[in-house]
Structure formats: structure tokens, C-alpha cells
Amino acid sequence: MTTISIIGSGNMATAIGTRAIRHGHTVEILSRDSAKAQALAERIGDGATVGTYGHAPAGDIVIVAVPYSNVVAAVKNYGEPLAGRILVDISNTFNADASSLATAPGSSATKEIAAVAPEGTQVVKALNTIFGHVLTRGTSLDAFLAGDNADAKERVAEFLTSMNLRPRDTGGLRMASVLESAGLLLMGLAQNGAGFDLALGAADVL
């Protein structure tokens, strides 16, 4: 398998890291708070390591698992060590009560990240339509993704497939805003009777 780097130490970092380890990947945790990074690596278990925040990530795929309020600053501050990597943006941009999106119409967190990422970095949207606790269970789920670079999307799709997820390519980076709206839809469903033990999917109809 391969090494995946994760910037962040919260719930989604835990969920993605745990699932990746179960499927044979090595996971590197990167966080400004080294104690939190170490605690998360120990929680995830064998195959998880702690990298030095601000240094070049060990993985070619770097998952940015921080809240939308911090995600652009995190990528901008990390800077040149991310050059040449594939950045996977998993953030959702809805406001505090999940009643609307915080981004301007037609924009997205992913576009904002791409604007500040170093040259040669490819940004892909993925995994924002699956709750962390659902992802951890290991069931097969649809994982929607979007991005402008076909090779980067293929690498991310291979990673998703390796974790028993079904990658669903939605198109170019412009579709990231649609996926963020889909994240808002997921929250609306969860809060209005469907509950939080669900994920969005695309059915193949014969």
C-alpha cells in the first residue's frame, strides 16, 4: 500500500486514519499540537506515525482534515512543503447551525485552497459527504470527488477503492461547491428525521 499524510487531529482525521490503517496503509499525522498528533497516532495504532509539522509530508496524498474556518490558513501557512502533493479537501462549509453555506455562490473551500496552495499542488474534493463515525464502521460507501487534474483524481480514487469505498467522479473543481451543498443536504436529512447513521449514495439502476 502507501503512506497517507493527514493534517489535523480531530474526528475526521481519526476516522480516515483508522480506516486507512485497517486497509494496510501507513498514516502520518501532522498537527501544530504535537501532543495531540502523538495521542491520535497511538489511538489509531500500528502503522501510524507523527510527522514534523511544516516539513515535507511523507505521503504524496495529503488529506487536509481541519474545519473550514481554518483550512485555507492551514494550507497557506504550511506553504512550499506541500508542492507537488495531492491535497484532499474534506471540509464542509456550512455555518454553525448547518442552515446555509458560508462560501460565496459558486465558490468552495476547495477553490479557496487551490488559490493559496503552492505551484504544482493538485487539489481534490472528497469525503465530505460521509460522517466520520459512519466512515469508521468500514462498510462500503459511495465517496464523491471532484477536481481538475485527472491523474490526481485517479490517485485519490485508487486510495478510496483500497479502503472499500466506491469513488464517484463528479467532474472538475467547479463541482466542489455542489459537493459542499451535498454536505449541507446530508446535515439537513440527519437533523430532520433521518438521523446521523446515513451517507449519501448514487444507486446503479438496471
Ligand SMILES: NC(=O)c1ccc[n+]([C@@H]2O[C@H](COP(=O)([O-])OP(=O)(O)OC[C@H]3O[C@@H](n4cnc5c(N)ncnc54)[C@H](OP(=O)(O)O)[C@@H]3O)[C@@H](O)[C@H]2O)c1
Second form
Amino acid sequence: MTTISIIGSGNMATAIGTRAIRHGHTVEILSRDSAKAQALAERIGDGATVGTYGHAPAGDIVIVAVPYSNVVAAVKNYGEPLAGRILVDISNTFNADASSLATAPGSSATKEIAAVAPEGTQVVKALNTIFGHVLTRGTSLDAFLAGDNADAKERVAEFLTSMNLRPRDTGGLRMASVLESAGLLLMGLAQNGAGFDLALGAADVL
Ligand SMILES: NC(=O)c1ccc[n+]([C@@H]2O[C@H](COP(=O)([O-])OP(=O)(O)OC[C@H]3O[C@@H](n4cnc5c(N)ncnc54)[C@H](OP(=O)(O)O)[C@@H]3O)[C@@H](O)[C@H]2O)c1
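Now that the form predicted alone has been shown, please provide the structure of the form predicted together with the named molecule.
Now the complete complex, all chains and molecules, led by this one.
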């Protein structure tokens, strides 16, 4: 079992933190609002701690659970204390009415984060294709990921597997933009008949 740090104290921080604790991990909450971090740690329960925002995270894996509008600035401002960590970018980049992506063509939130993260940081895209409320249920689900560093992806895959998720490696960092499009696909499906009790998956056809 491992220590996971989460930047943010909103819906996804809650969903990932709760699921990680359930599977025996230690979870450190890092929030720019220490009262919110404390409240979330108490809500998650045993195995949840509060870290000092802006200081070195306790975990080697740091989940960045911040909206796309702020996530690049958040990583940039956090800066050097993140050096050497695996940053997991879970952000979706669709606009307010989920009609298109807010990123520039060919770019991705993950690529933008990688450009501002301290040297030695590895950025992995994961978990953006699962709704928080679905993640909380504990069901076994496909969890797509992308990134350039094989060791970092392996560590993230182990973490996902430990939480009863099926890691599905989609390739290098360039695939992050595809996963962000998949987030838009999930929203399109949810809003056009399938509903929000939904997750994307890849079927193994035997
Ligand atoms: N919700 C979902 O079902 C879902 C599913 C897949 C992926 N995602 C992605 O997960 C990420 C988080 O979503 P969410 O639903 O958890 O959002 P949320 O509930 O709005 O929580 C966002 C968190 O980010 C923090 N934050 C915002 N700006 C920040 C900054 N500049 N520096 C540091 N922290 C900052 C907020 O802190 P304050 O409370 O202090 O404002 C809050 O704790 C998003 O990128 C979203 O696209 C969400």
C-alpha cells in the first residue's frame, strides 16, 4: 500500500480519496484552503492526513484534482516541491456546456501541465473518463491512462489496479488529448440519453 497525495478538496478529490482509503492506502489532502483539506480528511476518515499546501507532498503519486481553468497555474505555482513526483492529471477540458474542448488543437491539459511542472516530474493522464460519483461506487471499471514515462505509468497502473480499476494504457502523452476528447464523448453520451450512471470502457472480445 502506498501514500497518495491529492491537490484539491472537491468532488474528484473526495471520490479518489475515498476509494483509495477503502483499498488500504494512506491519503494526504493538499488544499489551498486548509479548512477544506481538514474537512475532507475527516470525511474520508482513517488513513487520511492533511499536508501543508505548497510543501513537498508525502506521496510519490500526486493526483491533481483541480479544474482545467486553473490546473496549469496551480502546478506552476506549486513549483519545485513537486519535483520528482508522478503527477496524475485527471482534468477534463470541455467547455461549460460540454460542446467542445477548451484546449488548442493538438494540445492537452496534460501537455500544458508537463510544460510547467518542475524538472524530473512525470505527468500521467488518468481517471478523467470516470465520473466522480461513479468512481465512488467501487465498481470495477476501465481506467484509461496516457503518458511518456513507462515507469510512471506502471506506478499509476498499480495504484489503479489496487483500487479495483482496470488500467488501460492508451500510449504516450500525445494520447492525453484523445482521452480529453473521450471525456467530451462521455458527457455527450450522458446528456443525450445514456444518463450519468455511465463509464467508458474497452471491451475484450474473445
Ligand atoms: N467531477 C467529475 O465527475 C470529474 C470526472 C472526471 C474528471 N474530473 C476533473 O477533475 C478535476 C476536479 O474536478 P472536481 O469535480 O473535483 O472539481 P471541484 O469539485 O470544483 O473541485 C476543484 C478543486 O480544485 C481546487 N482549486 C481550484 N483552483 C485552484 C488553484 N488555482 N489552486 C489550487 N487548487 C485549486 C478547488 O479549491 P477551492 O475549494 O479552494 O476552490 C477545489 O478543491 C477537474 O479537472 C475535472 O475536469 C471531474
